[in-house]
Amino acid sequence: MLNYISDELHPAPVNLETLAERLKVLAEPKRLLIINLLIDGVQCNCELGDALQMAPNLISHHLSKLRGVGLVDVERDAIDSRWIYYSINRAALDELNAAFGAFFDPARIQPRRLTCGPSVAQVSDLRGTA
């Protein structure tokens, strides 16, 4: 599992899979115009596609791969099961928002340790005159 930043094990504050994952889906612009609209509000594929100019196979293409990564929810219409509303998942996203604020936090920049190069000579020579 991929939760570790580096060799030296510094545990990262989400799962770099699960963030990786989502990262991916929403890297297509596509995906994050219908993300845009769907923060909008609820939407039928026929209003996505309309909005997007689009034909209906790609934006249900690319509306499985965001249900894929849960990021969309879906509902049938109650009258009609044909018809079919898409919505955003907002537990998806807001984990999505805290792993974005976790991760890119700059409070988790730490200086620069002294493991390797001229500087670290330097310094090893100083202690072994001192």
Second form
Protein chains: 2
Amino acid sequence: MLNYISDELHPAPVNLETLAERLKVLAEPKRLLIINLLIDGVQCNCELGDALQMAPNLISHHLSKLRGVGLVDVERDAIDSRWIYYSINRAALDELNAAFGAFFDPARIQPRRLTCGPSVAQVSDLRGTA
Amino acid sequence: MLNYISDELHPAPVNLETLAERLKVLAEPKRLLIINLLIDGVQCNCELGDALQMAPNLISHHLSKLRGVGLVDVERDAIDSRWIYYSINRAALDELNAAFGAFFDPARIQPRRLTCGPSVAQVSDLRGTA
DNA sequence: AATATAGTTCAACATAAGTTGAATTATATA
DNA sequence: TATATAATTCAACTTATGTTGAACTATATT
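Same protein, the form predicted together with the DNA this time rather than the form predicted on its own?
Shown next: the complete complex, the earlier chain at its head.
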């Protein structure tokens, strides 16, 4: 097994397994569509079903995935607890943006390191390096 | 089929299918590890193999996926074209950050819209709305 | 010209995940 | 108490994808 967390030579600013797990949940068109609706204030499950035109169990499945990474919260209706409202967890969204931005930050890009290959061999020859 | 691109009632700031496709490529621990090395200047394929301890065909497979979304460029060695150098496409990385930030922007979060459910019915009753 | 090397492509496999329909749970209403 | 409703859970299916080993391509070296 590879150690994704701490590559001593090239440490990552975030845990790559955790980031991959979260991105995997987000990497689904219908889940992005659900997120878009939740962000837009469409949080009643009945209206989600209307807007998405998807089977209720499928919506439930995708919402479960989103809840699994903490991005979505659930709340039952105060009058009739059969109804459920979903909402975006603001803190989780902030953290997601922070992690994504930290890892994919363009400022992190370093120039090419030449430690092997023919170019290095040639330079070594010129310098007389072993 | 659902129309992910333009939901007239709740338009998304980016194309959700395109975003999902890109996130899908990123949502893989080993590919994140490869990206991390490329960002850190480790671009010679020989050194990638050493650092990742993965089979060369598997590295090639993952790099192919990353190239597919334009995030990684390829360049052959000037002296010995058998060697290949991979690098992060800065413009693609910028665009990725822009798209991600636009869609997952916390400032987009709207308050709950109540257009259905028991709470709405109660309010309608109090107001005498049909 | 023959051999070695860097890297990719191909085919087969195993696993994971989205989709579907039926069954189940929990709450509210008649 | 029995029925209806909102939502979830379950099981089966299909598809997609990471992994592996072998075959292949292209370039460089002897």
